[in-house]
Each structure stands twice: as C-alpha cells, then as structure tokens.
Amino acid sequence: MDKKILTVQDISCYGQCSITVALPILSALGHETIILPTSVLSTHTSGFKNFVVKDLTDQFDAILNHWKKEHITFDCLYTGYLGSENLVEYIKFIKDNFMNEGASIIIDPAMGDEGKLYPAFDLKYAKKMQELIPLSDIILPNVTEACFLSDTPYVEKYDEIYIKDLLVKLEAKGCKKIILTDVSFEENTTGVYSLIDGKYSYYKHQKIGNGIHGTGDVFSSTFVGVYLLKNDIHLAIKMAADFVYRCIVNTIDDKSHWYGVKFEKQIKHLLKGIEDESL
C-alpha cells in the first residue's frame, strides 16, 4: 500500500526550501504527501529583506478537528521548520492521534546553522525542541542544531570524538537513529555522520562552495522519500547526500541563483538511481 506522509513546516513562496522542496521531491518518489503549513512567507529569511510572514497556527485546531472527523491518518510524520513553541505541542498531538500503527516519526529540527539559531528563535525554543527527540524514530540535525538539542557548546573546529559525543548525548535523550548532516573534518570534504542503533557510520563527498540555503531541506526530503520507499536507512543517507551534491553542482556557477539549489531537473537522476537499485 502506498505511504501517506504528513509534512509540517512552513511555505516560503520564493526561495526553494521547506514545503516547496518537500512536496515535489516526496511526490516524485511516489508518496502521497499531505501538507500542514505552519506559516506562509513571501520569501525565506536568508538574504531577503522585508519579507512578509503570515502565521497559520490559528487554523490548526479547525484543520485537525476536520481530519479527525474524516478519520484521516498517516504513515509518516515529517517535520521541518516549525517556528513557535506551541507547534511542538501540536506535533505531539498529531503523533498521538493521527498516525497509523508502525508509522515513522522523522524530525528535522530546522532552527539554526553555523553556531547560531535562526533570527526567529531563542534558547527557550531550542529547549522546547528537545521534547521531540524521544518521540522520534529518526532525527536529522546539522551540527549547530545537535549542539542546541544536546546543550553542547558549539565549536567551529571539531574532531571525530566531538561528533561522536554529540550523537551519544542525543541518543541518551531517547532517539536511537540520529543522522548528523554537514559534518566536515577536512577543508575539501563534508558528509553525514550517523549513529543508528548503536553503530556509527560516516558518508562523505567533495565539499563545494560555502553552503547554499535550502540544501538541508533537500537532503531531509530526499532521505524521507527514499527511506520510506526502500526501508534502508544507509541507502537513504547515501542517495540523499548524492542528490544534494548533484543539485549544488548544478547551481554553483549560476551567481544569480544564490537563494537555493536548482533541484527540479535533477529529480530524474534521483529516480534513475532508485530504478537502478531495484534491478
């Protein structure tokens, strides 16, 4: 039976991130994707000025009540950028009331990068996000987010011992599958370091540029889609990382396209990779 994925995150109308990335990627991978937008932004918040934001959480009770009456349920809950502490409580409610037996709870705690929280967040929000860790089957933080989730001081230069310590601290909070993105031990490479059911793994590739907005959303959406399709977490990590790399390569020379990655025309290569894995 086809999987139904509920993704809860914002809609940035312009900027290739959050739902405008998740919906096409998950749909292309064959999943019925249901959205619950937390807010609508005219653009994303990185590099644009005077963007317009409309919070949508005042509609959540009505939407969820309607879904309850219609007996609507889901096979996966995938969260991205939430935006407010009360949304953590809504995520708990959705998990308890709308998920089918055996459903996957996958949390991308999108709230910061480069050692800092995004402008909309504070330490109180980061602390509240920690409550989602024990409810999750898989969490997908970057190094900055892992530090805030584990109350660990962020450092720019780190070694493998530091990364393993981060993962162990997160595991101790109740999640047995932690996938840490944008982990770089040397100047020219970056990758994904994971702790999955007590076993460490690191998948790396060439590092291009200094980071482009939205690549975390591309990684998370691709990971979720491949994981639910193949039920192979390491394959999902590899394919998601490879897809992000391909998207960056496709974008890096276009200086006018600074606000995201051009992922759309690369989806065909992702699907070809899925087909090849099935042979």
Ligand code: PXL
Contents of the next structure:
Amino acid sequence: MDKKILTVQDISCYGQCSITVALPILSALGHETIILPTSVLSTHTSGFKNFVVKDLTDQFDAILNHWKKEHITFDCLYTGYLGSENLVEYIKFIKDNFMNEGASIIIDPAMGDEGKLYPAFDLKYAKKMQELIPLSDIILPNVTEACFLSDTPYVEKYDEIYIKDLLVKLEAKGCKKIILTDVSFEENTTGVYSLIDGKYSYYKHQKIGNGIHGTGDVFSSTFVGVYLLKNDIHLAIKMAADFVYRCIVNTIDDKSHWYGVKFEKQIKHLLKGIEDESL
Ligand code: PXL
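Beyond the form predicted on its own, can we have the form predicted in complex with the ligand?
Now the complete complex, all chains and molecules, led by this one.
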C-alpha cells in the first residue's frame, strides 16, 4: 500500500530547506506527501538579513476540521522546523486524531546548529520542543538540538561518553529510537550515532567542509522516505547519510551556493540505490 506522509514545517520560499526539500525527496521515493505549512518566509533565517515571515497557524483549526470531515488520515507524521510554540499542541492533536493504525511519528526538532538556536528561537521555545520527545517514535536531532532537548551544555569537542549520555537522556524523556546526526570524533569523519531500542550504533563516513545549511532537512526527508519504503531503520540511516554526503560533494565547490545543498540532480542516485537494494 502506498504511504501517506503528513509533513508539518515551514515554507521557506528561497533557500532549499523544509517543505521545498521534503516534497521532492518524499515524492521521488514514491510517497504521497501532504503538507501543513506552519509559516511562509521569504528565505530561511540562517544567513539572510531582513527576511519576512507570515505565520499560518491561524488556518490550522479550519484545515484540520475540514480534514476530519473528509476522514483524511496518514501513515506517518513528519515534523521539521515549526516556528512557534503553539505548534506543539497541534502536533499532539494530529497524533491523536489523524493517524492510521501503526503510523510512525518522526520528529526532526529543527531548531539550531553549532551550539546555537536558529535566530527565530529562544530558550522558552527549546523547552517547549522537549514536549515532542515522548510523542515521537523516532527523533532526529543534531548534537546542538539534543543538548537543548536534554538541558545539556553544548561542547564543541566531545567523546563517545558525552554522546551516549545525550542519547540516554533523550531516551529517558520517552523516545525509544534516537538518531543523532553529524557526530564527529575526528577531523575528517562524521556520522550518525543512534540508540535504537536500547542498542547503540555509529554509521561513520568521510567529512567534507564545515557544514552547509539544509543538510539536516535533506537527511531527515531522505530518512523518512527510505524508512517508510523499506521499514529498515539502519538502511534508512545509511542511505540518508550517503545521500547527504553526495549532495555536499555536489555543492561544496560552488561558493555562490552558501545557503543550501544542491540535492536535485542527486535524487536519481538515491533512487538507483533503492533499486539496487531491492534486487
Ligand atoms: O533547515 C532548517 C530551517 C528550516 N526553516 C527555516 C530555517 C531553518 C534554519 O535556519 O530558518 C525557516
């Protein structure tokens, strides 16, 4: 059966993130993708000055009421950058009212990087985001987000004990599958450190550059798409990490393209990987 994925995140008109990344990737992987846009921004908020924002949550009650009347339901709820604290209550409501039997709740708590919250957010927002942890089947933070979600001071250089401590703290807050992205213990490698139903694992690959905006969104969307297709969490981690790496390779030399990853022409390789997996 084809899967229906509801993704709740902003529309950044320019900047290759959030919905403009999720839709093409999830669609290419064959999923019907339904969007609930939280806000519309002229650009994303990291690096552009004077961006303009319009909150769209005043439409949510009307949209959800209509969906309810139409008996519309979903196989996966995938959330990303939300933008306002009241969204957390809506996520709870959607989980309780619109999900099919066995649906997955996958949360990317997109709110910061490199030890800092994104410009639109403060500590109150980060605290509210902690309420998403027990709602989720799978959570996909980077190290910065994991720190804000677990009230842990962020450090630039860390060891495996620090990372395992982050994972255990998030598990204690009520999520059994935690996938921590961009975990790097040495200069030339990075990877995904996960705690899944009590078992740790680390998928490591080569690191290039010092991070490009939007890689988290490309990772999460690819992860969600592959996971829903193959029902194999470790395969989804590997394919998402490899795809992000490929997209960074394709972007890194283009200095004019500092605001996002050029993922579009790489999608065919992702699909080829899925095809090879199916043989
Ligand atoms: O990629 C995360 C993201 C999504 N949406 C908006 C953002 C950011 C990161 O800065 O500003 C609006």
